[in-house]
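In structure tokens, the next block holds one chain alone, the form predicted on its own.
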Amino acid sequence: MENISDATKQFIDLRRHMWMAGIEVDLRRLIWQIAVTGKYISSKIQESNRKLAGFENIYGEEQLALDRSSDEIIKRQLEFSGFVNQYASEERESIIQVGKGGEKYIVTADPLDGSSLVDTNLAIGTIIGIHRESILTGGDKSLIAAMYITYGPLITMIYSAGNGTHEFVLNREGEYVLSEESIILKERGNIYSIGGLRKDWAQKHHDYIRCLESEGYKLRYSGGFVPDINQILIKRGGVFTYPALKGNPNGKLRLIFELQPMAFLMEQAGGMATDGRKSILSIEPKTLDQRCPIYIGSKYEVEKAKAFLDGNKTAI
């Protein structure tokens, strides 16, 4: 696909886009119907009460009305695309049939990301993953398209079927257009966030976090992984990391529904996605609540990480 000029941008929504980048035709229409639930997900972000249901979900955090909301809007807009087959959700216990069972796409989803943080306004956000073969036994041939909304002050979707990494605004007409083609990140940036207590941490990710800030790294953490993310993509560079903890060992985040898509994303722009050692996306999940550490950003940052973890000096 060409390089498209600014001037073009404003006129390529989504739709168009993925038919010139060449995407099949099912997969282009399953990518649109998912960005276009972001919409509903926002207009119950706007009109919450921001009050708990009452209850706790699968993984005993405090699970907000809304969560379940938007979970149950992903589910039946995948249950009508007629493109999907089974849905996995951060929500949810076990994999759940949307389909008639021929369908060929697996979708995973954290319905909404940060949704701690509705109650200060902060950015929060819809992360997807899209699979052609089984979650747990794909291997790294699995996931074939990812894609987050952010709901901020502007609402975007950043997408990439293995096309490159591109962002859409949603506008006034309620069309997803074209406003970044094929984010390419810098070999290093200058922002880090940084998840987990410095207490909890073990030494050698204690030794990389000084090296950063030795290195004039700004601090710049939402506590929420969309926006955080959003924020490394669009600013071409930095690294994000939820580590490995003391008592701990394999963090906080989720693989299947947070840190796959991600790393996709993340790897189609240039940059790298590891627990510390080896590629998130190399990495095959046993069960759908296997969480992992995580560093992720431009390539310096990443490489930089997984010389401290290993100890060896002299690649630092």
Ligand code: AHG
Given for the second form:
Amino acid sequence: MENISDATKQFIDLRRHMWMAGIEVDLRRLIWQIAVTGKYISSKIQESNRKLAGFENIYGEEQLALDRSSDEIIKRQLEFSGFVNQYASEERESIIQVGKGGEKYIVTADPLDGSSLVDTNLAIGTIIGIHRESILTGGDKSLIAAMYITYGPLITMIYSAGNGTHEFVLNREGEYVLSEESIILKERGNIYSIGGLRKDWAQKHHDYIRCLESEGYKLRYSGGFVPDINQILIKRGGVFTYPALKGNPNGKLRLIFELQPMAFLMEQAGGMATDGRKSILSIEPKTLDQRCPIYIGSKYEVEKAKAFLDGNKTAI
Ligand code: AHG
Ligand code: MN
Ligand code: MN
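Please move on to the form predicted together with the ligand, as the form predicted on its own is already shown.
All chains and molecules follow, beginning with the one already shown.
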């Protein structure tokens, strides 16, 4: 869409933006309904009880009551939407039916990403993928939209339905209004966000990180995937990585619930996302809880990571 002046942006709410972008009506309604759950989840966080729910999620991690209540809020919203057939969440062992059958979309969610940070008051988030086909066998054309909501000093929501990547901010009237339209990353940035314990990194990953540091990259890592990715998008460049680890070659982050939606948004912003060799969006998930190493951000840094991991580069 043509460049919208800052003064006008505040009058473009999410629904109008999606209508202007020509997104089909059911998808517009679904994205808006999911964005609305962000308000409910945010108020849950405000009143959050920090007791552990005592339930095990499928990764064997203890989960906070907030994870479960966030998951329930999204599921209920989808159940009565009329557009969603199935729902898959990192908090559930299997994909569940939330429609009568035959509805257009399948939704994946990391209902609350970074929940271990709740007690530190650092930003946390919700990550959503919207698929047309099967989550597991639909191939790389299945994912047709992605979004995340960041619960920080402001509540912001980033979405793409293949029409570029755009940021909205929840205003005092409770409307999501346009704040950053058609985010496009620069060729390279100057921040790096690196997960996993250094002692567990492979030598090629060490060499890659050392190269970034020799080029003056600044460390920005909060331990929350959503704000760490959001920083790279809003600063228009840089790289986030959670690599393969000694004893854990698939790293930590979940392909379906975390990496595919972020890869979709980053590519729509002119960035890249790879497991170190293949693009994230080309990887066909074998299981719901499949994990995968990740290098995601602006082209220069992600291409450099591939070169180091292919062994074409040596340490500086
Ligand atoms: P979740 O809270 O959904 O389980 O995700 C936590 C993830 C992700 O947010 C973050 O990038 C990563 O865990 C941080 O892992 P470390 O604590 O090992 O750094
Ligand atoms: Mn997560
Ligand atoms: Mn989570």
